[in-house]
Structure formats: C-alpha cells, structure tokens
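First, one chain by itself: the form predicted on its own, in structure tokens.
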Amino acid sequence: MVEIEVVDKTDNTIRLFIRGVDVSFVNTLRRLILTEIPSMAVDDVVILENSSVLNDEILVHRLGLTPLTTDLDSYNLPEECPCQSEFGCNLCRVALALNVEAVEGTRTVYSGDLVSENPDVKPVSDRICIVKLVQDQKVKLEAYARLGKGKVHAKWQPVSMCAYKFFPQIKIDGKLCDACEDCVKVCPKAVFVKVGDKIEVRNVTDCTLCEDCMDACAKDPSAVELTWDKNAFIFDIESTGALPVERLVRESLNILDKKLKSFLKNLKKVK
C-alpha cells in the first residue's frame, strides 16, 4: 500500500513522506516533473531596437530563461495545437512587449517592465532583472511565448529542484556510547543532541545519510548505526513559481498513469 504524507509546504515549495515504492518509482516521478510536464517559456523574441550593453542573442538567453506563470488548461503545446501553424495562435502562444529607454541617468530594466496579453502569463516576480541601461539607450522587442517540455530545453522546466532521499534510519547502542559528543560535533545538519549524559537524535529527516556520525565515533564497533528504508523516502520539490507543487505532483501522476495506459495498450498489440 503506496502512502504519501506532506510533511511542509509554501507556496513554492513541498516536502512529502512517500512509503510503500522503491526506488524506481520515485525516480520515475522525479524525472517526468524535469522533463515532461508543459510550462511556459519566451522561445521567440523580434527585435525592434536594442542599444543596450547587452547583444541581442544574450538578450533573448535571458528573457527565454525568466519563469512565467502558467496557464495549462487554456493553451496546447504547439505541435498539439490545431492551428498547425508556425507563428502559434491565441491558443498555443502569448505575446509580450517591452519597452523601456533610460531617458534620465541609469535604468534597470526588471521582467515586471514586460507587459503581457494576458494577465495569466506574466513573469513570476517583477524584479528579475533583465539588463541595465544608460542615459539614451533603449530596448523594444515582442516576445512570444509558449508551452514547452524541459526535455527540449531547461527553460520549460517548471522546477528549480526535484529530488528524493532515502529515509534515514538511526540507532544509538546505549551500552557502547559514552556521550562524548564527537556525532554531535561533526554532524553537519544537527541531528544528534546532547541530553542529560546520552545522545538523542532529533530531526531525523534532515539527515543526509553521510555517515560522518559512524565515522566519528571512536567506538568500534560504532555505538552509531545509521541505515535507511529502501521502502520510504523523503520528496522535495520547489517550483519556479510556473506551476503551483500541487499541481506538479497531480500532472506528473497523470502523465505516469497515460504513460503506463500506452504501453499496455501496445503491450496487446504485439500479443
């Protein structure tokens, strides 16, 4: 029986407890959240006028790599679009202008100066900057986003991290360990603390499973005995800001479920 627990979360970020998989499912999931799951990016940019510091092909790097708030339940990737075409519609694509000229002194030019068709994709914050200009120098441009998959390009990755660790597991012998404080002292997540004339372990699930513990104890056999469930691990996602994690954690179930539907559907096939 497969249990997952969220254990922390905000607005971009979320920790779960997931019980009862191995390893391989885990990763699974791991890998269609950086990979499969569609977000937003700036693929296309025109060019009107740039006399910033900055060339142009820079220029567009960095508006193609500023996260935009998602829409998926009114856009289609392209290649699902039926308009078919190459310039994208109102259904697979969204425009955004910028244009901004320091008139008097310096500007920075920040992602909130880009305005866009819709108000449901927009830059995640307003102040990532984009480029600084000096008196007299000015940037106009129409940047076209749309839906893409981070398999193609990382700027259609919805997360900034995705990874999992096994459950730690850790057992302090009473009889072996003297309370000399050195698994406290190396630990670097403060997991052991010193209590009375024992060590207790607090904090369980920051452990990195390092073993620095095991490795400091001067007792041999160590009176320290760290493992982990090969069974249970520790989930945790933060997004761009793209995608609420509530909805990267149902569209990349929802991905594994079609994905296994296909398979079996080809599986009889070839019966």
Second form
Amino acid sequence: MVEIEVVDKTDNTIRLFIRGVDVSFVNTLRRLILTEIPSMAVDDVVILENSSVLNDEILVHRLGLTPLTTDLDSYNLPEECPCQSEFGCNLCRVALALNVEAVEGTRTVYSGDLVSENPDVKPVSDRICIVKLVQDQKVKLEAYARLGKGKVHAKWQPVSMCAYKFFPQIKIDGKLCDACEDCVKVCPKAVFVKVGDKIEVRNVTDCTLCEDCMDACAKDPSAVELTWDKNAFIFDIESTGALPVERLVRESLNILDKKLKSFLKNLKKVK
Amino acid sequence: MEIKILKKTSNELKIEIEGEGHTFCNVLQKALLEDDAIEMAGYDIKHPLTSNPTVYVRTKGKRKPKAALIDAAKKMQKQNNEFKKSFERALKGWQRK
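So that was the form predicted on its own. Now I'd like the form predicted together with its partner chain, please.
In what comes next, the whole complex appears, and the chain from above leads the way.
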C-alpha cells in the first residue's frame, strides 16, 4: 500500500513523505525526473555580432544554461518531430532574439532581454545576468531553443535538485541517558532539545542520518539509537521553473508507464 | 525499446534491452526477485556509454522465465498506478490545507 503525503509545496518545490515502496522504485523516479523528462533549452545560436569580452562559446554556454519555461504539450522532441529537419520547424523549435548595445555607459545583459517568438517559452527569470557590456559593445544574436533530455546535457534537466532520504527514526533510552547534552551540541541539524532534565527529539525530518549523535554519546551502548525506515522516504524536488513540480512527478510516472508498456509489447513479440 | 534474446533454456533467459539503463533495469530486477519461483535475477551494463543492459533470469524450474518477466512488469504497472492515485490524493489533501 503506497501512502504519500505532501508536507510542503510551493510553485517550484515539493516535499513528499512516501511510505510503502522500496528504494529502487523511488530511485527510478528520481532518475526519470533528472534524465528523461524533456524541457526547453537553447541549443543552436547564430551570432550576428558579439563585441563583448566573452567569447562566443562562453556566451552561448550561458544562454544554454538559462532555464526556459517549457510547453510540453505543444512541442515535439526534435528526434520525434515529423519534420525530421536539422533546423527544426515550428513544432520543435522556438527562436529567441537578443539585441543589446551599451549606448550610454556600461550595460548588463539580462535574460529578460531575450525576446521569444512564443510567450509560453521564455526565461524563467528576467534577472539572470548573461554578460556585462561597456560603452559601444554590442551583442546581437538569434538563439534556437529545443526540447531535450537531461541525459544528453544537464541544461535540459527540469530540476535544480531532486533527492530522497530514508525516513529517520531516533530513539533515546531514558534509562541510559543522563542528559549530558553531547548529542545536542554535536548534531548539525539541531534535532535534539533539552527539556528539563531530559533530551527530546524535535525536527526528526531534518536529520541527515550522519550518526554523529550516536558517536558523541559517552554511554556504552549509546543512549541514542538512530535507525531508518527502509520503506519510507522523504523526497524533495526543486524545479528550475521549466515545469511545475506536480507535473514533473506525473510525467515521470507516465514515462515509466510507457516504458513498461513498450517492454511488455516487445517481450511478447520475441520468441 | 527493442528486446533481443541472447540465451534461452527451459529455466533461463538472457535478454538485451536496447536504450535502457539502471533507471528501468533496477526496478525490474527488484520486481523479479520478489517472485518466489525465481532463483536468480540480475542485470549488467558492460559500459555506461556504449552498451545496452543485459537482464538475466533463472527460475527454479517450474516457471517459464518469460512469464516471470511479464508478471514482474505487470506488477510494476500496478505499483505505478497505485503511486499515481496516491500522489493525486496527496495533492488534493495539500490544496485543502
């Protein structure tokens, strides 16, 4: 029985408590989110003019790593697009233009200066610095964003962070513990609190399972017992803004579903 | 996802899965090992960039390895659906908060 609880959620981050699945399943979800969910990123750039101090290659690399909002339903992956063209078509490519000149004094080029042909595919933030120009320097280019997968290049990862940990379980043996506060001092996440003449566990979910509390305890055996539940996880996802987080989880499950269907179909075919 | 059979006996099956990696094979292995009729299940990726994974299944004899593979995949589908439903329920629970 799979039990999931959303503990915290914003537009770009989510924290889930997951119970009743094993590590391999959660790890597969993590790997799918990191490497298999398509997102938009600048892939080809035509530079018309670049008199900034940055080389073309570095400028283009910075553009590639700028996260773009992704419209997954209207665009095809280039390799799956019916056009099969090296240059792409309207269904697999979005053009973004950048034309900035420092006319008076210095000028910083921000991601917000990129003008997209599709308002649904634009930089996630307008305040990402791309290059700084001094007077009379100019950058003029056309960038082509395409869908891609994180396994090909990290610029296509839709997440900036996607990780899980086992659910920590901390027990303090009241008979052994003399409230010396060694574990309180050593814990990097402030999991322990001294209340009266007792040590209590707060913020269990902050625990990183480092076991320093067990080592710090002078008692033998240690009065603090730290274990973890092998079938319960704390799963954190942080989207770059390319796609909403709940969409990421749904997509990863759909991709696994597709893989399984294709596996079953092909397996039944072979003899 | 093309599948090639590399070795086949009455209780053994070795297949090559094109274009997959740890992402798919690890859950598949885990699902296979939960089956009591299976003696051994594992996968191997010779080189992460140039080769496809090979999955090896050996049953205790009474069961066809191919049937075990199909059952494992079906079990994964079931778990996946359950996870999906659970996640949607959890999201609704959060919106209500």
